[in-house]
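Single chain ahead, by itself, as structure tokens, in the form predicted alone.
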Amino acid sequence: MSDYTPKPENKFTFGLWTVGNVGRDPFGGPVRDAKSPAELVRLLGEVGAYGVNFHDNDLIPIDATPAERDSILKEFKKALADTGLVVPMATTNLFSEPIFKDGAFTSNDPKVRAYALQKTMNSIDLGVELGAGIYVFWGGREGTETDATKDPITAIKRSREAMNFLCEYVKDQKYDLKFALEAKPNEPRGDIYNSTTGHMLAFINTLDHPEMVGVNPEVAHEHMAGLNFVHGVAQAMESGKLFHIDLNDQAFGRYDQDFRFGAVNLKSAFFLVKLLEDNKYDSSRHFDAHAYRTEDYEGVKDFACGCMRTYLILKEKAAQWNADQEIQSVLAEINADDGSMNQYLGKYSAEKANALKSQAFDRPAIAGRGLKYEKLDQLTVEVLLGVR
């Protein structure tokens, strides 16, 4: 049996809010005692994680005194040094506090928008201090329950203004930092702006510094929208915009479940891992998920180990799929090309277009060809089931 022990080169990371989740939900209170950030770092060190990420207030409570802040940071930095964990990513909580009940950057109140910028700049400073190279933005309250309350075009402009401001701040401070935007269709708002990865990619192209901004797609969020997550990640990757990724799992049509990676849609998880590994994705593999409410902290460790172990198993399965002679033979047949169409395909020219317009195609013969997709999918299932 292969060794599925996580290694630093796997770049597996967890947020303080993931392993630190105390099991509270809308119908019940906590089932686990809260642990300090330093304690959570040590827990992650025990399970072999590479890094830890945080929202500003996961680490420093919003009303902490300067002395409390210094004490927390000292303990946190010591835990990082003791375990060897790093901080690849940081983000700002712009959704929990009552002041953000109607959004942060898209709020109708200019005082809220200004405070959101202030809070984010301070949080960026903290993230950079601790080594973060990626800064994620999730606009959990940037939306509406009724479109009577906000003009959506104004909201887009406010979002752009905020991102342009913060990009300039990073450049002014000479920070080596990139932004990654995270989409979600709904929850906690009825509808959230820039609701999918595709929306975010289009929005980025309108910014003053699009080269600084990419995306942080999340499995559960795209599945909430009923979309194929692998396709969204592929679009981001092909665009050079996959700066970070949130791995978890989610049943289609449900609320944001944040299950352990691979816990629900195993075939989708397989093709995601295959996409990342085949294309040599080199940023963090961040698990934005949490343990079931049924678990104690030993169960939280089981959850964290399970996320990493499943990824490594699927990575091995992807290599097996790529090396399987029968699978590769089917793929070669599917993609067979005798070169006869080369004169028509590729970059446009007037000569090529005129020649193509006169080409005769035997539609019944072409349409009558079986593609062996059933066989290919079954072979994939058999790889995953361990019978090949």
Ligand code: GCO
Contents of the next structure:
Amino acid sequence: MSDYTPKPENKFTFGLWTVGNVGRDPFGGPVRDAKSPAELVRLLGEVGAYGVNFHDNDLIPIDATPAERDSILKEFKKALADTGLVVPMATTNLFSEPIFKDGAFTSNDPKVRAYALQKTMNSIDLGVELGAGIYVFWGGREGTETDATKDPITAIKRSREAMNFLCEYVKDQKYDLKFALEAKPNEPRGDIYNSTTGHMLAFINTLDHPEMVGVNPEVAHEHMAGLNFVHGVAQAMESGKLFHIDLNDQAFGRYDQDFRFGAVNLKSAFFLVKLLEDNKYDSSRHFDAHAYRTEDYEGVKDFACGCMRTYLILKEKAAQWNADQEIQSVLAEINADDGSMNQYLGKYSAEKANALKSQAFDRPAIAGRGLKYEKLDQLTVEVLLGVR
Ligand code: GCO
Ligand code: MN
Ligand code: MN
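Having seen the form predicted alone, could you now give me the structure of the form predicted together with this ligand?
Shown next: the complete complex, the earlier chain at its head.
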């Protein structure tokens, strides 16, 4: 039996809002007593996490006095020092307060947009003070219920203006900080702008400092949109933009469930872990999820341990899949290349194009070949089911 104990190099992190989730939902109040940030750090230390992330107001309540702020920070820093946990990422709460009811950076009200920038700068300062190198932007309220209310082109321009402003702020302060934009199609707004990781990747290329900005894709968010998460993450990785990742799980077509990693779609979780590990992803593996509402704090620990353990088991399965002789021989067969098409493929030239136009292709022969994908997928399922 392998060792599935989390190690610092796995970079497993949780938000204060994840293990600190008290089980409130739209139909009912809390089922668990709230714990302080320092207590949550100690809980995460107990289960073997590497780091803890926070929204400004998870750590410092919005109306805290300077004295309250100092004492919370002191306790929090002590808990970090005692447990050895680090803070790799921080973010701003731009969604809970009534002032953000119609968005933050995209609000129609310039006072709201200015306040959102002020709150974010203060929150960036706090994150950097605690060691964060990644700053996440999730615009939960940046959207509409009806497009009568806001011009969608104006909304994109306002988002860009805010990102450009904040990138300059970070440069001005000489902070070593990168931004990671997190897409979600809806909830809490009827529709949210820049609704998928793909939209975010396109948006980033229009910024003044695209090199400072990447994405923070979340499993649940792409699954809510009915998309293949693994493909979205691959596109982000291939363009050098996977700065952070939110791992959790979610049944397709449902509200944002934030289930334990691997709780629903094990096969897709497997291909995700394989993608990250095969390509040596080296940033935080952040679990943005929470325990079922049925749980007490023992159950919260079961939840957190389960996220990390499933990841490590799937990592082992990915290594097993890569080393499986039968799988490798099917892969070699389906990717076979006798080199005869090298003269036509790759970079364009007029000669190549002309030569290719006169090449004859035996379509029935090419199409007639079976591809063994059934066999390959069944072998994958058997690796996952533990019978190989
Ligand atoms: C959600 C989001 C958030 C963000 C968090 C960090 O659906 O509520 O996933 O949990 O990840 O605000 O920015
Ligand atoms: Mn989410
Ligand atoms: Mn998230």
